[in-house]
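What follows is one chain in structure tokens, specifically the form predicted alone.
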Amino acid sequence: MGNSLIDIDGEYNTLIIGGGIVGAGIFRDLSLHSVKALLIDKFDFASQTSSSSSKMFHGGIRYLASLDFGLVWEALHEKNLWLKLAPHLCIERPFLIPTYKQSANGLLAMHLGVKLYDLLSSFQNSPSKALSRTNIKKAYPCLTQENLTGGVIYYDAIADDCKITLESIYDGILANKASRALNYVEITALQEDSEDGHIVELYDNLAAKKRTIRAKNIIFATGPFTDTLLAKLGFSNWSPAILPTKGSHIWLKKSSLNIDTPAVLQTKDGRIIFVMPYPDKILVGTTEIILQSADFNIRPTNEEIDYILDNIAAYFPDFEANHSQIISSYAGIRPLVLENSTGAAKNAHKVSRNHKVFTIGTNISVIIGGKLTTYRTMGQKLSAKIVKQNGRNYDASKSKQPLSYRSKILPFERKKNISPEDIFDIITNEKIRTFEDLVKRRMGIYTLAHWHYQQDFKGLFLSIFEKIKDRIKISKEEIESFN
């Protein structure tokens, strides 16, 4: 799985710009159909929105209120498909929704809602159920008891967004030896060529090298950064179409909440917050704040973190709502589609999660919006058009096969030991270019508080530094300062 901009071919059928989950899905689909494709990303793959979600594959139970049954139906069927295709990355869990007298949606409404959810899954979901006030008090004594009326249990999946993105890319590379994927490579110029194609200038941000290639088809799958990039490239026919909304999450210490079942909390401002216990920590989120522009590598503010902590405390009276309970935090930007050209919606959580595809030039397409869960199907119309353009039949079922490469480090395994050989294997096979790629997105270690191996973190990496320093961008200072 080489990473060199210099070593790639000079011509590709399709260039996909954006190595998040949507771009990864299209790249995989085209490669499975023997289309020679090149995928690029300005930073590491899945380093932005696609590693900053609530880490769920779900139908979107809250979209029932907006009567978006088509989206929920599709997402539920995709979720249940991925439970079979990637059980190492996607696991079904029961989700609890407690109801109170003051809840926007009471017990009866929630019970009807989860039964409709089961129906829309074609009953592939494990069956939901209602819980009486007595039963929920007994099963979940950690919850606030005042005004409690009962609750419901329904089923969705927790999933590793980053790993699914990466393994989709690996699968595309293995499916078609002519296809390539390059991280830290961006597009800097594009012009139409007279031979029914495009001349594209690429730049490697780590190697500081330029390269010009030709591609017949161009697909922009750049999520919340689409408007900015297209303006930079001079697409005067493009009007802003993104409503960037920020979602922040926190990882809590496992001991901070006495709950093992994922919970869905209805907030006073009409939103929901997910509480998802893992074996050694708890993920909680998310916020939804409309931004004026989309920036890379954003972080949660203290105000956003306090909003999450306060909502947890409203449901769990024994919870200590302070920052000492937090292991780490992260934020990402959802690329919602502007519903009209007059400006942003007042309530981002009411904006549809459907995706849209635009044609902005000869064989130049833009895809925006959508849900993490439906990434496999989002780009299928684009893929079908390109496959047929090449004189082949498009088979939508090809992408229903299991992913062919399994990551060395898996999210739901907690091995006690990791060896230098494991690190070498990851560097060789999993598209690593920097120390951050290795530690954060391939190993899942976002801070030292996430390190669960018996080996000393700094000792391990310092011991192999000389062997890997010429293979990835790394320094002893990075290792020493990682916290």
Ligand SMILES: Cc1cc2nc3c(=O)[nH]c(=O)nc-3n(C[C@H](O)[C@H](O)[C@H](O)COP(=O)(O)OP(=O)(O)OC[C@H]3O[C@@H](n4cnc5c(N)ncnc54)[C@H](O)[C@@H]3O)c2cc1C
Given for the second form:
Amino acid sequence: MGNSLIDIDGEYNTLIIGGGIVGAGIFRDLSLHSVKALLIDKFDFASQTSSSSSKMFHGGIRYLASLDFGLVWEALHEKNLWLKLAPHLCIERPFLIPTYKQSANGLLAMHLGVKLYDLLSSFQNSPSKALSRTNIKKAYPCLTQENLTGGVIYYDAIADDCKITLESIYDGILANKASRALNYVEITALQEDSEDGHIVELYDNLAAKKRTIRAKNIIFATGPFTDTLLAKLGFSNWSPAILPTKGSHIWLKKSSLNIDTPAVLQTKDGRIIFVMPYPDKILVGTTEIILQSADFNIRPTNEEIDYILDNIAAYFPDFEANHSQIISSYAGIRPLVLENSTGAAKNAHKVSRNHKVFTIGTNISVIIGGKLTTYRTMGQKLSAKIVKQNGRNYDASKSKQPLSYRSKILPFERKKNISPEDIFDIITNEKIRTFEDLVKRRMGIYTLAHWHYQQDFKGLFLSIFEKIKDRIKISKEEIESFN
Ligand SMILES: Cc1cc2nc3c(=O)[nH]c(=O)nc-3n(C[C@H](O)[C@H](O)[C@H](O)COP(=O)(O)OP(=O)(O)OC[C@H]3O[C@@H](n4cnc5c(N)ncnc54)[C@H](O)[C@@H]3O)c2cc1C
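Having seen the form predicted alone, the form predicted in complex with this ligand:
And the full complex, kicking off with our chain again.
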């Protein structure tokens, strides 16, 4: 049984459509329970929302304001679990919230909030603390001092969203030799059949090949793209359930802000913006814009970028709020679950981040919403049903084991150079089909400005071009024009 659409087996217990974090988590859990699963994605795995988040495993400090204690409790426990399970992808950081006279939530409210946050983590979080105005002034002289009242420090984690998704998929493949994961393969038609399994037509977008397979169970984990896809496949009983909400981020030059601690800034329009310093750059975001529909591969607009820059400038008087400080930018769409209240639809930041599961046919399910942080538990009810259907016991703690495959290039580890052997290894083991998969999602180089190795980018790839050109989709022009 091979690894491409044309030579894989023709029958699976479960087909999972969508290789973002949600599909990856269910694929892993089912494979860990010996269920033969097939995971497909229309593009590369983790190429949409699941590589475009704020890159935090967090409880969601701001959901305390909406009294969403259940979600915060669960997310904090998951965050603290992943800090132990995947320390190479998820690291704890202190987060500073400075407070001002004009802040919507002042020092006292914030202090109570972070203490409640620690409590909801069952005190697994490193302990939060309040800081006086004088201490903040001393420790963070770069912050605006006018009207400063003090601040709080609490603990959350920064995480590589893309790598956690990918490593969950690799873990699933290694856990069950019969399971398969195919990128650039989309579903084009579905014929429901409860007796012998549904008949599904799949199309490989790179190979331009079509194939029919059978699957007893089907799970749509297609995030923000779910409404459009189900309408296209003819599910006339499906009512739109997603509130697609765009969020954009910018990566700033390290020199643009003199801060080493992640900061949470309260904006004038009642939201918050995260400023997260990394060793060689700073991530800032996000925006929140309700869209009419979800498109693939979306980009931030200039208005969104200016909104982020203006909010940074409001807190950091020495910050030069112009586009020359930006290394790169990206956008994603939150697959928020639509609520029937028009008020909620106007304020996406007030919509719950809980997930929802729907049954839309015999053994056909849809799972939407949730957060990166809670991906392990989100699909567990669905997985349990399928495992039990196969006459086996479901063990909810199976997915509490560490991920078995470690990516060749890790986000928080800086190599000086990358060797041709490293690249051959990635091509062999990390499910790559295009040059972009390799450079962006396996190496974390989203633009040339992210290239931190000592050797020349183009020189490296041109020197191995002949050796890799038959293994992935790549051209010399692509290497030359990458910027
Ligand atoms: C701006 C922003 C910031 C966020 N920050 C955080 C954060 O810091 N922490 C956190 O916990 N959560 C965060 N989230 C939420 C989190 O990122 C999302 O909930 C999560 O990534 C959604 O994953 P998903 O698998 O549902 O969707 P996706 O990652 O979008 O995956 C769906 C997949 O389905 C595929 N697909 C679509 N149509 C088809 C088809 N026809 N055939 C095959 N495949 C198809 C797509 O290509 C896509 O890869 C953030 C979200 C956004 C947008």
